[in-house]
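In structure tokens, the next block holds one chain alone, the form predicted on its own.
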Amino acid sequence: MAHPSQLGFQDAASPVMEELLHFHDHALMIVFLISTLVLYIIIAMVSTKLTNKYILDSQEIEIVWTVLPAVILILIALPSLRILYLMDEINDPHLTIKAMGHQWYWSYEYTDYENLGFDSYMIPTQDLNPGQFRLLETDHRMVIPMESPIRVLVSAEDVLHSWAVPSLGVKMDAVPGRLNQTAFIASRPGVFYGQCSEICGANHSFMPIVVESVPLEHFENWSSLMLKDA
């Protein structure tokens, strides 16, 4: 999860997020190179006493400053489109979960099970246990098996919400009357935090998302206990 004075992204916990981090670094290096070149040209032109009488009528310069930006845009666009299609890919999900946004909490339904669903409310600050995070902890976590393709169907009951977990590289709008879907694979066990990312009213800041990734055996034990309690 994020920590104070953090400059970069959260550690990736899914293959898609790893690709997004690599693309971010790739694009950032291009921005650094462009900034360095432009800064060098500005300093050179301001500091030199020499002038070029053909500077305003040079075919070579015009060709360079037309072709070079086009090549740079292609170098950015191709990997970006690749990741865009990867994020839309949903390959034979092992588990489907329906996430419904409400004012101001989330409810989850495990649609592969007959009667497995629960509401997920933020734990108030005064009820937190030592080590739990303020405004991020919930009374029921969305538990998933690690290294398994998970499909999440996202919708809302009342107003616009957005189901987002940065470390998994997932962000999907929850629109009333519309069913959106996204997919991810948690590549390691852990607890991953997110928040509603669409302004949805007075308590928008108080509807966190907690995804707990566990080994398949632990997930089966958890689901059995939840079905018994239902």
Contents of the next structure:
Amino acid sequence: MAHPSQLGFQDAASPVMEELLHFHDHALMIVFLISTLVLYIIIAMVSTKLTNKYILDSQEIEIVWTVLPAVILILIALPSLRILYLMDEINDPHLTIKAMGHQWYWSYEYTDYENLGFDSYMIPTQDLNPGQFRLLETDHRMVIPMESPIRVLVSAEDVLHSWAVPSLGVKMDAVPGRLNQTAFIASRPGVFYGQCSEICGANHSFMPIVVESVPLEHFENWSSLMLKDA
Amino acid sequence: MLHTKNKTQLPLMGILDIQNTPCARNSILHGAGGSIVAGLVHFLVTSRVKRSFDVGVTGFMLTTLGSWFYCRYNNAKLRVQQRVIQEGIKNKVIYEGTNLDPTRKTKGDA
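The structure above corresponds to the form predicted on its own; please provide the structure of the form predicted in complex with its partner chain.
Expanding to the full complex; the earlier chain stays at the top.
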């Protein structure tokens, strides 16, 4: 989850998010260098006593400030396109989960083998236990097996919502009447938090998403327990 | 008790978080060193102050970029190796005792 006054991304929990983090660092370094150069040029322009009233053209500098930005853009575009295609690769998911957005909670359906479905409501602040996170915890988590490709089909029952988990690098709009698909792999066990990312009414800020990644045998135990309780 | 890591975030120029970005700190330090060396050498040779500053800034950018890409490339190679090793360890555990076990000594009979 995010920690207070955090500026950067959360730690990656999926291979795609790791790639996104690396690309972000790469782009940010380039932006930093450009900013440094521009700042230096501004200071130099402001502090110079040199004037020349007779400059008409200068082919050299025109070539430099045309070619250099083109090179920089290529340096940014190539990794960007690589990640774009990487995110769209066809994978063979081991599990399909349907995430349905409602006002104002999420419901999850695991229908690959049995019919397992449950709602996931935010735990109100007054009901939190010590150590739990305000506005992020839910009564039922979406449990997934770790290191397995997971497909999530996202839709909504009423208005637009958006299913987002930043540490997994996943965000997909939940549109009523439409089925959107996203996929990810949780590289490590853990609990990953997200929040609804499309304005959906009064309690838009109070319908979080919690994904819990566990080893496969724990996932099987959990799903058996959930089916028994259902 | 929940322990949160105290990540002090003071981005350089409000943009680059040096402490938490891999390779950033070393690149900036190399860049600073390269900038000082380039500017100083140029000044000692030409005695032109303003141009030496320009050379220094150019040196900073080139050295930072060079150090950055070199470090990131090495890190990327290490990451690929790490993935290969992880797959190998996982497969070793799965395939242990079977025909696909890479550590199995062949006994001569087909």
